[in-house]
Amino acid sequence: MKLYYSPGACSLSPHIALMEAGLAFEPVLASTKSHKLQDGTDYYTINPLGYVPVLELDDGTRLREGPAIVQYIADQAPTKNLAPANGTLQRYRLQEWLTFIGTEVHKGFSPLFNPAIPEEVKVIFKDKLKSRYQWLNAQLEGRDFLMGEHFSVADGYLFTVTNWTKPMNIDLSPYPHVQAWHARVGARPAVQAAMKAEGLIK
């Protein structure tokens, strides 16, 4: 399999669930500035939409978009209970926090990435997102991960754009719970292997 990734993009978090499956993979670097791999070949010859993840499997198919890139990696590797049965309801309960971190948190940073975008509109995204990690603050009282006991390819996804906040300077300080899991995921050892191999730490 390949990945396509950019350094510290939301494609680290299908890097941090192939790291926890303990799958073999060659990450591809894809430069979401220039579009173009390191060889030189147009990243949109890879994918029309030009953005990352993308997964490559061995028959050469490409699987798009993280949350279902994130499944289709813990599927792969059902002993490493990184995401619930297929059909059960906690699948489901999984589904639903991919979302949710997609639509709400995720989509709720890129307008902070643009720079053409007024200050004072970006006060209203940061509110916004403020009020989800409040909401994100009491769901994770009492408990280690998103899910409860077990870490699963939400939290990957979670902490993925969660680091985020540093450089947007969103304080996460009013949030304890969400800065006590942040700490907890990010001291994983596939976590800081697939940091690592970004670049993004030491």
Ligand SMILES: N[C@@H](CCC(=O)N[C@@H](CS)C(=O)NCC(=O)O)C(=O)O
Contents of the next structure:
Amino acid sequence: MKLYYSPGACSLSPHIALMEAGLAFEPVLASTKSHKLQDGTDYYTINPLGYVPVLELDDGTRLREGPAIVQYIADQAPTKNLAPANGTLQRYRLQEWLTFIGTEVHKGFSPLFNPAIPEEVKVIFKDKLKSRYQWLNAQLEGRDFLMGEHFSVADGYLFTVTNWTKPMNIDLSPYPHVQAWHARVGARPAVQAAMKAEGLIK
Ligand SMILES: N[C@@H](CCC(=O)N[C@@H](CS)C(=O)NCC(=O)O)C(=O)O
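Just the form predicted alone so far, so send over the form predicted in complex with this ligand.
What follows is the entire complex, opening with the chain shown before.
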């Protein structure tokens, strides 16, 4: 398998999932700025939509969209408990989290990275994000992970986007359960390994 990624982008989520799953894969750097691979290949020939992540299977099939990719990875390593079994209510609970993270958190951050959006408009997006972190804080009270006592691919995804609070100057101290959860996830060996592989930590 190949994972097309950009350091610190949302592709860190499937990177973490692959490390947690212990699956063999080749990370392929795809710049989200130049949309070129290191060998000069036009990334739009890999993903016509231009974004990471893309997971390429050994038969050349390409899978897009982070929430689908991380579930695929989890299902390749069922003993690692990264996602509840398909068809169970808990699996839908995981999908509920992945959808929430994708649409309410991840895409809530996206305008903040856009230099064309004026600062006064960004404040509105930041306030919306803060309300989502307030909700997450309440959900994480008394829980080690989003799904309860087990780490899941939803934690890897939320960890990835929560890392962006720092460069975007969103203070997490009003959300102590989110802060404790972020530290817990960040300390996992697989998460550390993915972050190191992307050059985000030493
Ligand atoms: N819907 C996609 C969105 C992925 C996405 O937003 N990727 C960003 C990085 S976090 C990207 O590659 N942006 C560069 C671009 O769109 O050209 C998913 O959930 O996987």
